[in-house]
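This document starts with one chain, in the form predicted on its own, laid out as structure tokens.
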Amino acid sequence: MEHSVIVIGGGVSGMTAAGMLAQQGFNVTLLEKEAETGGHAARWDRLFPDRKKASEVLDFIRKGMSRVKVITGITVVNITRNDKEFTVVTRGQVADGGSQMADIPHPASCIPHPASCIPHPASCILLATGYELFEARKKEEYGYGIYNNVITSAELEDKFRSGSPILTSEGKPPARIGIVHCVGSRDEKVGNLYCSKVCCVTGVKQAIELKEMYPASEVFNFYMDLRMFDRHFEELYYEAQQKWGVSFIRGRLSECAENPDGSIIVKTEDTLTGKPLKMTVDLLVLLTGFVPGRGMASISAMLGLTTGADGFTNSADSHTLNNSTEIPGIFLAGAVKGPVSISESIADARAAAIQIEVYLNSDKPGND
């Protein structure tokens, strides 16, 4: 009997693992809540540290998914287990391979409307539901949603990807730009004590891109401490300083205000000199961190999975069984377990696919 695998989440991790499993001969269905696969990477322009196009990475992954059944625009409403088999029930706008198949109603519950729900049987499930970005409005002192010239790093990346010029709300090229690190990360006030891992290098990458677009501009990075954790990250940091003249100021912003002309007043303390600092920028960019995906909470409740104090899903063992859970047949990949980079997501998804292959083949004759 051919084993079936359900992959929940169509970002980098889910797509990578689904493609690998399908190539191994398993019947793989990928379920994605959005209208398209790609996750957050689909909104990204260039990646750190080499500034490779995100679209090239996604194209590479998608080439390996020719045997995967992709269903987008759906919601997982229930997961049940019977012995070693699972049933994942979904509802929503269903598409397969990008073409619409049916317009399924959205009832409050599928129990009184069984015809509106679709069951998907599986021998095991891979959870790759990813993450959400921290809601910058929760940091009111930074003025996001209040002042027009305060944007998030994701919004800035959207502009890079679309090729749009980076302008202030007044339609002018910004002469001075501030980039604020750790927005929603390492912040006890919002309940997120963890580091989101990729914000620092994102700030460095985006600072260089802003200088490439506007060489005469001044770009300032306001940081707590810089965490250049991976290969070539430190070199990118030096390039930003030495080649592009990006300034780095150690200190967390205390508050922002708006001038009559729309520019932003930022107040912080330069903790290297011990002096308070007040300056004006034309554009302020907030590097928002990772938070657990909203949909994962309900899935965890269905399966009885546990989460850590940070809200991300626990694996069976963070050292030796990082892709497994305490429930046989349920596996994890990518940012569902915490902040990771795209390259780490791909590697983790491949590891999860190998573990799933071993698990599914363990019941074959001769493998006992």
Second form
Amino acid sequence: MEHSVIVIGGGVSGMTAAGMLAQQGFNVTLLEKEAETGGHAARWDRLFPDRKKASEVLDFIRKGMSRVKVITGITVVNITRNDKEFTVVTRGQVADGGSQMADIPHPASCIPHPASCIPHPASCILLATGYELFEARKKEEYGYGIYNNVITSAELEDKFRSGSPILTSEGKPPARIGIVHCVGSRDEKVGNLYCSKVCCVTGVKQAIELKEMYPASEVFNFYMDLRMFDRHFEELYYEAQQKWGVSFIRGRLSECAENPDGSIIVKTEDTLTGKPLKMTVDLLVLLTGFVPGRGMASISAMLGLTTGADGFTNSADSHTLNNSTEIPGIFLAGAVKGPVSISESIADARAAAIQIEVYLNSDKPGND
Amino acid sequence: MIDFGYTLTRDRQFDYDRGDLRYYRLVRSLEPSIDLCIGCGSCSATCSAAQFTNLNIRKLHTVIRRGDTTSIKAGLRKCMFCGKCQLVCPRGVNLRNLILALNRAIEQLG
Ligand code: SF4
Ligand code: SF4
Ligand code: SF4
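Moving on from the form predicted on its own, kindly provide the form predicted in complex with the partner chain as a structure.
Full assembly next; the chain just shown is listed first.
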């Protein structure tokens, strides 16, 4: 009998690995808690650094998934292990499979209405449970959820994706826009010491997109460091300055306040001039960072996996066994291990798929 | 008015909304590379005048971009126009022409 692999998490990593493993002939089931697969990428409009449509990336991945059995709207309630075999028990959650993302086609094998509590046997489990976005309300001094013109970077993507005009809550085109880096990241006050890695370049990308939409507007990015770590990122930053005139002010926002007309007063130290600075913006975008996926704590507990001080799941070795865990047969891919970009998620998922294939084939006669 | 012996200290906070961006706009039209600065400090580190005076050329063109014009004239007087700052800039900011443009802006705007 062909080995069964359960992939938990239907974002970019899980979908990529599931597709690859199914193409290699394994019996793959993908479990996703939301009503649709696609993860955070389904919410994004265009991706850095080349502004490719996120939907095109997802379509590409979905093309490889025709042999994957996808079950959405379910949660994992238990995982048991018997020697080299696992049983994953799921419970149906979403009664109505209807979704806001109906434009994204999903494989025909998708089962939107599973029965309650099903055991799924598996020789191998890939945890691709991803991350959540930092809850911006926790950073109360920035006024998200209090002031209408403070929004998150994900909400800005919602607007880009739907093509709706980006207006202030008063219905006006914003003349001055602030983009705040490191919201919920690099901040011990919210318990997250780590850098979320992709928000800097997202902030630069969104600044350019806002300037494209409103060339006469002023856009300010408030940053502590600009972490343009990957290929073409520094060039995007250069383009933002040279072509679009985006201004970068080095300083972390200390607080915001609201004017009677709904505009937002931001305060920071302009650390390059050594002076406190305040300015009024019409719209403030918070680049919220990554936090560990909500469901992962219970899965870790079921399996006895360890997490780092940052709350993300530890691999067996971050250099050489970064897709493996201490438990044979349990593998990791993507943002379950910490912040990653979409291209990194795809590469990591493919690496995980190969690791899993090697692991499963080592059982076959003739293999050691 | 009764003198209570108190004085008012001026707020050091810079209010961008009240900034004077005329210098910046003029300099930028003459030398667009002013926007490419990443604040690395190479220019101010190598500056000949900075060894002997308090000129900080990095800070000088940063405050202009913010609309803070209070220190421009005093700063520029200390520059020897040697062009060393431009030689080291990793972003290719044409500092020599930027300083010329700034002088032009002062001529025009006072
Ligand atoms: S990538 Fe940039 S914005 Fe995001 S946490 Fe790191 S430094 Fe902050
Ligand atoms: S040109 Fe002026 S600012 Fe530049 S290095 Fe020489 S003295 Fe310093
Ligand atoms: S050397 Fe260039 S990039 Fe560095 S601070 Fe000076 S002008 Fe800016």
